[in-house]
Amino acid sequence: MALRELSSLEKFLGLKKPNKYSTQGDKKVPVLQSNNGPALVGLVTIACHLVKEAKRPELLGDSAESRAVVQQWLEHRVTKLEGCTKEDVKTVLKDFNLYLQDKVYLAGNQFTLADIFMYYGIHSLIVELAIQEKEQYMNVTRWFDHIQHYPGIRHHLPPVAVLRNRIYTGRHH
């Protein structure tokens, strides 16, 4: 999955020459062998490298605080979402829902790499939820729907219906 995410990130960033990736270990940690240095290991390390290569530093945050928030969410993505058990899903989504209560994006009002990789990370969780369950996490589904419609993000992932269409009667309640 991580290799597809990195490939989608490359497309989003408009990088012309696709990189060649490999994986290492049982957890299939992505590895990028660069031409002029040591191999880069790990989803977050490689993703940050690609953003810098594409000269899109705003995706890493526009202030020291927002850069720290982006890094925090990227770490959260790798440590909490990778291998998330069914029992963990509700806790992860509940905490995420609470965090997004007053935010448009993870690092405040700016779309960042954290939004991209958290979207990729929770996509499979959201797909598995019934509409009623999605309604319990309104802030997550609002954010998720917004990110999935962000231009160029959803390369390898199918769209997900996140909210039920409400049918209103002619009467006012």
Given for the second form:
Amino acid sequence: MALRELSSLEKFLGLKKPNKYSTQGDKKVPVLQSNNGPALVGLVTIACHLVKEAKRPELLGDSAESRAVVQQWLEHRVTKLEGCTKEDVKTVLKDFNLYLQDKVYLAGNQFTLADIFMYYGIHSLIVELAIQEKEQYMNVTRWFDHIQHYPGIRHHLPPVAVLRNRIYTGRHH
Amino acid sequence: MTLFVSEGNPHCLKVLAALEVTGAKCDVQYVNHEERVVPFLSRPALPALLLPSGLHLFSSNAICRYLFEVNGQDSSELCNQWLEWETTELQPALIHALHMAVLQGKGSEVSKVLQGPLNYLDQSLSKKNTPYLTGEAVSVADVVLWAALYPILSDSSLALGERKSVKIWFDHGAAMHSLQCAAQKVLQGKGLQGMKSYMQKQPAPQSSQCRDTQPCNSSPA
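Same protein, different state: after the form predicted alone, show the form predicted together with its partner chain.
Complete assembly follows, chain above in first position.
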């Protein structure tokens, strides 16, 4: 999974030569061998490296604050979205929904690597949601739909239909 | 800028140490473990940093990284890698170990839980000839790892076994006034027992097997 995400990121960044990755450990942590230095280990570490290689530093945030916010959500992705229980999923979505209430992207008004990797990570959760749940997490759904239609992002993932027209208005029982 | 911390919370040791090391200007507020500081999180998350823009950071590593960056020290790729390792590999083992040592009185089993990450750290340190994780100078990665490991490694009763490179590296940190000062604030000179009331409020750590039996995308029955 992680390797497909990195390969999708490479395509989005327009990197000409695809890298070769291996994995290590039970959790299959991605490893990037490089010709001129030690190997890089870890999904977030490698993703940030690719962004720098493509000379797109703005994807890591354009100020110290937004860089910290981007790193925080990348960390959230690899610590909280992996291996969570059903109860955890509800909390993760509820909190994420509240966070996105007044934001277009995770770091505010600017699209960053955090949006890309939270989208990749949350895709399997969104696929499972019933229509009513998508309504319940409206801000997540709006953000998700926005990112999946962002040029060059989706790649290895199937599109998820989110409500275009609000069939239900308000909370229904 | 305001940093919210609580006594006895091991994650707060990291940010207080980073604050001491960088000398960043920031108010520090001590709150209860249960205090919900970050408005969008349903569970209490400490430490938290209220940024000048009004946004909250709720990850201790992101806070440390930010404090270093506003102090003019950007994190390198190697630094990123250690920070990612700390959250994904070391923390789950550490939480498990602290739970056993502080709440279950099973200090003798801590060594088994931590041997994987500690051996990895030892091998990485012994492979290179630098005193610190990323080179000749202290980086945010050293501060985060020192602070994370401080409660465990400074407790001599745990008998974790001899790891020469880890010991030399850790002793550099343990000797620093900034780290000792942060540890005193969080542990109150009580060592591992200083974390007891915090640990009692935390959910019991999931064993790694749970991951495989409860995938997060399993559909409701």
